[in-house]
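The chain that follows stands alone, in the form predicted alone, written as structure tokens.
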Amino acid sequence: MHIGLVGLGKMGGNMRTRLRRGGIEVTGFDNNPELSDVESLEALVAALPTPRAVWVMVPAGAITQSVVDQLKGLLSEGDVVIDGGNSKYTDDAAHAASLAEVGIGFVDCGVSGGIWGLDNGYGLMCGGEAALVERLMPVFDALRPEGPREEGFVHAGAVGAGHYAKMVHNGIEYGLMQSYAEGFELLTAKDIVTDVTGCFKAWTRGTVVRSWLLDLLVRAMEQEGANLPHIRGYVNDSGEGRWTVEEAILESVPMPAITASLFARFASRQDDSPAMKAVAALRNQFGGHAVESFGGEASVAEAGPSSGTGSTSH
């Protein structure tokens, strides 16, 4: 089988290599000529046998939209486009409808595996018509981990289902990472624990909290030092965690852990939290509790109209 691949960054480039290892012929295009096999999207389409299959692996949103629009004008009836980026599932129906106007099929595929997918394989969650998914199975089989197909691949449902499943997957990932992170902070806060890395490493076998994420945390601690001294506590979010929480609100599904993990990421980006300033000021006003100034000195509010009587133990 011969497939086109648009976007040859960290994920796309490794996917091209894994596909070729799996016996799939790949023609790749990237705006970086040092990575690209061809000079343009037009050249990529011309290099593919019909019916063509083109996998799009570029940032979600406007860039994906631009590539899909260009492919709509270049491909022919019977061809298929696969969006393997982190697109919002609501974009998929629009892409499918637009391509269908000229007889081009569409499959959305959530891809998990990161930089490790090249050797370990990628977890794949697909949405689209069964006939199109079946036609693309040689590609999915080459990308997924070795072993039973259902362990690493799912045809989750109609168009949009693949990216919806990937969105929920990433929301769960947020919650898991936050739980490990909070445990890490508590272990490092107590002098009685002298081998924090060893504790986490001991949990990687035979315990109910073992996971690949835990393995990666141990790896990071062994590389960087037990307290991760060279890493700043600043964490971005890819968007899928937000979408997961938005969906939970729309569907009235309680998600306290995932929601809290997303908000924890927001908090990590604040050098001086405005919300915590307000809390400190309120405690100072109603209870006379000391507040810290930027100079490091504590201060206490002067007695107000109602501060002379009553308890201040709030």
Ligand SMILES: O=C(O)[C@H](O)[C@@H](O)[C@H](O)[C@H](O)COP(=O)(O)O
Given for the second form:
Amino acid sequence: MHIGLVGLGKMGGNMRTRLRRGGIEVTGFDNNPELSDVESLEALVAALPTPRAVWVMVPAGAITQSVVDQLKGLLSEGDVVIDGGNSKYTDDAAHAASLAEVGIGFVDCGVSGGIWGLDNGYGLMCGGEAALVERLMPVFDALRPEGPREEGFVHAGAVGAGHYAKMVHNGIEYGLMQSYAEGFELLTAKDIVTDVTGCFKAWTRGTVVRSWLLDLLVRAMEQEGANLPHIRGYVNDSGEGRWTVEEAILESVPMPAITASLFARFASRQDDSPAMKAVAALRNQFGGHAVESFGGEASVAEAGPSSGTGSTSH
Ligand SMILES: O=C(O)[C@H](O)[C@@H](O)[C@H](O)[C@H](O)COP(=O)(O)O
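Write the structure block of the form predicted in complex with the named molecule for the protein whose form predicted alone appears above.
Every chain and every other molecule in the complex is listed next, the one we just looked at coming first.
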């Protein structure tokens, strides 16, 4: 089988390598000529046998939209486009409908595995028509981990189901990471615990909380030092966690752990919390409790109402 691959960054570049290792012929296009096999999207399409299959592996949102729009003008009836990026599942129906106007099929595929996927294989979650998914199976088989197909691949349902599954996967990822992180902070805070890395490492075999994320946390602590001294506690997010929480609200599904883990990331980006300023100010107002001012000094507000209750803490 021969496919086109658009986007040869951290994910797409490694996927090209893994596909080739798995016996799939790949023509890749990237805006960076040093990575690209061909000089344009037109040349990529011209290099492919019909019916063509083009895997799009570019950032979600406007860039994916632009590539899908260009492919709509370049491909023909019977061809198929696969979106393997971290797209929002609601984009999929729009892409499928637009491509269907000219007879082009569409499959969405959530891809997990990060930079390790090259050697470990990628976890794949796809959505779309069964006949298209079946046609692409050699590609999925080359990308997924070795072993039983159902342990690294799912045809989750209709168009959008693949990215929906990937969204939930990433919501779980947020919650798991946050949970390990809070345990890390508590162990680090307690002076009777002198080997925090050792605790985490001891959990990697046999325990209830063993996992690949735990292995990676131990790896980070061994590389960076037990307290991760060179890493700032500032965490971005690229959308999947927000979409999971939005869906939880839409479907009235309680998701306290995942929601809290998303909000913890927002908090990580604040040097000083406006909300906590308000809490400190209120404690000070009603109870005369000291507030910290910039510079670190504690101060107590003027006593309150003339009735004289201001000096009493409640
Ligand atoms: O399953 C995976 O391989 C990861 O989830 C991958 O998709 C990526 O690292 C996340 O998109 C990061 O997401 P955040 O930026 O939202 O943490």
